[in-house]
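Presented as structure tokens, the chain that follows is alone, the form predicted alone.
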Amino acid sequence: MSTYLSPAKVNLSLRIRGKRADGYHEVDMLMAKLDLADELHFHNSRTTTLLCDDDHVPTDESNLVIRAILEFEKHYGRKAKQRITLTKRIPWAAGLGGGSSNAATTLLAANEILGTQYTPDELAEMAAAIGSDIPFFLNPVLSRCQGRGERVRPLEAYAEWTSPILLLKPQFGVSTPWAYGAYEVARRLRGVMYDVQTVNGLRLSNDLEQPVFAKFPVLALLKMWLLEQAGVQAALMSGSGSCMFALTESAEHAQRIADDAKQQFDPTLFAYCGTVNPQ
């Protein structure tokens, strides 16, 4: 059995620059990656299967670790053969790649389990055919991602910078697809901060925020709730949601905020307190 982490990123910046002739939008972000990591575990196997512990999570063709599965089998022009067991700490729908990075790291395991020596730029054309997010996972450090997401610059400037980060999320999660539909047409909610924020000269927002905190309003409310407690550098939302984030000044600010944030809004929330971009 082979193990391998498949790390959670989040978006520190997402731009939305237009409507390409694809259908996709033109992007702009700063992915970095985070401490929290789904497992995947591979065996030899007579056939291709993938397991998850997790109920929310396909374990068939529409998940991403076997359409990565897939897309490899084409180069390789054979079967892969593995039994793939999947388990999950990064939550589903929340913006943080989990998907994505599932399947980066299925290509990166299938090519040093079957010893087929793909160039990075070999991997980076797989991963670019199965979804725009997947690119950046394949080297996780702090990038530009442009295009619909699969041109990938790491920012040298930024390799060492950290941070504390907070992540909270409600029990529902957030259809891509759908935020980056509806983004055209949606209202800004009154009252709400949309503004650039800058850490270390990283400058932070979000263009999906407009259309999911207009018809998920509470995430709106967790964000402005977020920029008023003591020790929060910058607040926003990652990806297309449902996951909020701040960037903290400390792990005690982190922890304490996350502790509060469950008694104020819900018991439930998701909370992780741990590190974006960890050396």
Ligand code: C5P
Given for the second form:
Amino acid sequence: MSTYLSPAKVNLSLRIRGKRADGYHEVDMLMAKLDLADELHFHNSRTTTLLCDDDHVPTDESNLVIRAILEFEKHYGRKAKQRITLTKRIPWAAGLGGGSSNAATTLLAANEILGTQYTPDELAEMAAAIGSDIPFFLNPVLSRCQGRGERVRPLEAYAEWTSPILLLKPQFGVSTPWAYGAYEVARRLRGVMYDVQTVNGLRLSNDLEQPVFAKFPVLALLKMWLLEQAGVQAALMSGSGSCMFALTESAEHAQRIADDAKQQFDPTLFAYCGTVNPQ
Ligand code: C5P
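If the one shown is the form predicted alone, what is the structure of the form predicted together with the ligand?
Full complex below, order starting with the chain above.
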């Protein structure tokens, strides 16, 4: 058996530059990995199957792990024959890239286990065919991601930058296609701060907050509340939500804010205190 960690990401920033002829949006994102990760276990087997410890996660072809195996097999020309078990820790429909990360990890694992020696460029091509955010996870260093997200350029100057981070996610999730689809028609809520926030020279803002906050105003409230808390350097939504995050001065600040959020908002909030761009 081989075990691989599959990390979550945050979009430190997500700017939309326009709509493309292929229906996607041209984006300009800053993506960084987190120390929050799923685990994938691979066993050689007679056929490929997927098992997951979370009943909410589909294990058929709608799961990006299976889509990754199918894409890999197209290039391999043979069956991968893996029994895969997935231990889920990254919340789903959160904007934390759980499914995309699992797909990238599956490509990396298959390449290693089956000894195919596909190059990073070949793996990136397979990754982009499965989903826009997947190439980032093949080498998840802090990167600027453009195009529809698949054009990844590591930010060398920030290779060693790291920060304490707090994630807060309500129980509901947000559909990414819906959020992008609603972007053009969405209005800003009055009294909510959408402006660029700057942390250590990184310019942070998320254009998808506009449609998502209009449908789920509790997320806008959560952002404004986070911005008022001691030790918060920046607070915004990750990807298409529903996860909100705050970069904090210290891990202690993050923990205190997590405890207060559960007390003041909702004891069922998912809360995670960890590190962004861990070394
Ligand atoms: O590429 P992926 O399958 O992850 O994208 C999911 C959906 O999100 C797309 O079908 C599209 O509706 C939307 N999307 C977009 N522009 C992007 C990325 C995703 O409109 N850059």
